[in-house]
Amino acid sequence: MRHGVGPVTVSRAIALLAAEGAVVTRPGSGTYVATRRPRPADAEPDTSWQAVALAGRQFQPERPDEQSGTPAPGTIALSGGYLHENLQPTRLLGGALARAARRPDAWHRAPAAGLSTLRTIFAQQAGGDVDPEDVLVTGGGQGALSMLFRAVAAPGDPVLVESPTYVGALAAARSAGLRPVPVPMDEHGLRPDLLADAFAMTGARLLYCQPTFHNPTGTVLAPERRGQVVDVARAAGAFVIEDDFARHLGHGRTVPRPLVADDRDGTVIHVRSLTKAASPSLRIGGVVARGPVMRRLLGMRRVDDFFIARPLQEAAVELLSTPAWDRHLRTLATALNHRCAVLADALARELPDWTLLQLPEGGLHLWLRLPAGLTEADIADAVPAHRVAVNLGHQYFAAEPPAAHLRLGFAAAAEPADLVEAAARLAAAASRPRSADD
């Protein structure tokens, strides 16, 4: 009242104070004279605010698997998940991204599911009676997980996963605010049994699954389970998201069919991407799914990015529609079985106590128990100097871990004689004298 203004003006030049740092507003308290620190022109920026603004917004920034800072020279990577460049079919790559280029609407705005062409590509990989309407367009598979978890599931809900998984999902699940809870496998994959447990104790309404090839450990779901593990899930009223990252990545024999080329009901929401048989550039995946899920993620679509930059869709079917693709298939599936199989006889050799669990049929990583005595902790402080890069196995799995486990790939190394050289290191990195302390 004594300077003549109302309310309005009051609150907005609070607002624009506390913008300014001049005030600080604190509900149901009042409002009040910031302290101000006086800072040097020179100071270094203060982002330390932020710890307040963030509070209570948890989120997961970083993939635990990424080993962080620049490995050191001549360091041999046994981690990652992505293949060498001498594996990728650059050539190929480059010539289905300059003929997509070339076509006159290459820079038109692309359909919010993506375009028809490789819906229906994708349509026909993945088998049965799968339409191209059931079909949307993703930037890659993890961004298609992202979704996924926040489209089926609610905040604080229990999403059950394979013990162990990967670690990406776990990220993926924990970012969206989701309960990871482990279920065992054995040789054989996913047991049914204990899935059904699973949702009767936890009353989880999903499962993330990776019925072949399954990352870290190679292993397929048996014939026998593929129905069951659908099974259950639909009797749980629950959704089974197929992560089918790997249908490219065999070493040469006979790859099972998708779970959703067997499911009519939309139980089974099936993820696949090129991104691993190519390049890590080309983000490109696909999700099927069947329903009322299939419109919700279309409405997701279009609030979270519109749609898939349609130069990359044009250049994916390009890509897919060449005979060149399927050479490369084959030419790769070859390269990976000689990996594979050279990895794991080096490994015999220098560390005939490490247990090679399974030796897989497909995928780019072989996954090993350590022995009694020898922990995570001590390869990890070990290796940088051996200059040989893993990937830790405490980081797969949503709960704690039976023993100690390593991932080892065999497709990010340059030459496969880099691969007896990383086993030789890593016999010397384990074999390093470890103090009391240790």
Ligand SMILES: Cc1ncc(COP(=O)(O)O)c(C=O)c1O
Second form
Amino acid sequence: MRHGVGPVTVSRAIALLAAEGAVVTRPGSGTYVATRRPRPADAEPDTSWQAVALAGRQFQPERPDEQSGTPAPGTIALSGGYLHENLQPTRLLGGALARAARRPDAWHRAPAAGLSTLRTIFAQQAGGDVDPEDVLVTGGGQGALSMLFRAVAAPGDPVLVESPTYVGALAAARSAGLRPVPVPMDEHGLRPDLLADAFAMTGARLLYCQPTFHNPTGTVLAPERRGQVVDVARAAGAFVIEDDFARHLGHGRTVPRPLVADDRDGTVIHVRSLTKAASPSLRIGGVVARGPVMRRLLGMRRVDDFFIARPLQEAAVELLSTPAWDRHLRTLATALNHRCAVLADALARELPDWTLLQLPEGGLHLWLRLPAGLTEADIADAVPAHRVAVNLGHQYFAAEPPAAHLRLGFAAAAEPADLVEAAARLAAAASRPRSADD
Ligand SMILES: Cc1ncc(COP(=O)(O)O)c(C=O)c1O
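Having gone through the form predicted on its own, I am curious about the other one (the form predicted in complex with this ligand); can you provide its structure?
What follows is the whole complex; the chain from before opens it.
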């Protein structure tokens, strides 16, 4: 055939075109190009009435995203929070999904709380005496956070957060009508003394934190502080949401056990996700919670979306129960460790006056303070022309940022060599605004 494809490919292409409305098939006659009627300009829908209808309704804040717009071809991504396809276990995922699809019950309804095998695996991974009954399967970590902020707090309530913290958590909390209140952290994580002050000042009943490989700083909450943070929250009658998103993103050293493993009374609500170490589209996560919170979450699930798609849950079970998953995690740890060092070295060479606040032992990012005189806006303006994408620091702060920062990721670029090139491009981008000031 002229296009070098077989009849199966041709008939699939025609079926796709028919579904898109580009062709019409007339049984017994043939397939014909559909007459397309472009929408006339004056037929653009007039949606201005919606501005009136929505006035006074709660505004859903959008997640800030300075990467809007298509980056120029050849742009190196130091932005974003997921693995490049080169680091994803694509073959394993394909095999897991294929095995899941072959199960006779693959398309049956799933239980509201999730498949019992998956709940058992998540319970076992959480450790301590966490029981499968304590686990709710969710659509990734973000879905879990959105549910939790709605379940455990009411609009107008304060929620304490680390400063800085994950942008998506701030967006989800604000979307639930909550008021994020920052609590300072240092290189050992959240400061329990200031946490106690913040609970006392605000009357908050909720803390959101990431004790292990915190995004954006990579910090791990120090061993002696882990119990203290939970004790301070318990004394305030508050919940702790432990976002354990980076559990499988360690760079090779021992990863501390989750706070929930030592929880005795349902203070800690634990969130985990498979997207970070596998693929952003494996949108499967889990919440560990006990007591009335779990009952509320189950109630919400039954109202919001009934259950999480069974084929994806089955695929997650298949993935997690093959020995190749552990091999993938070991390979990933080595790759992340290498990439982290490559980017840190390149930045130290190219931009010696930028301060790397900590060399992380897990996670996907470096967190840097910019030198005096260089603003985030300078960088935002300059980087597109130098074809490198970054995340600006201010959006990670619930209140005024104490200084200008950037979050630079080492996992979204295709190759480690790209990280060296990206550091050189950043140096070129940074040199222009400063020379203009000089
Ligand atoms: C700290 C943190 N928590 C949760 C999430 C949510 O990820 P997902 O919904 O893909 O599991 C992210 C993603 O960037 C994150 O960085």
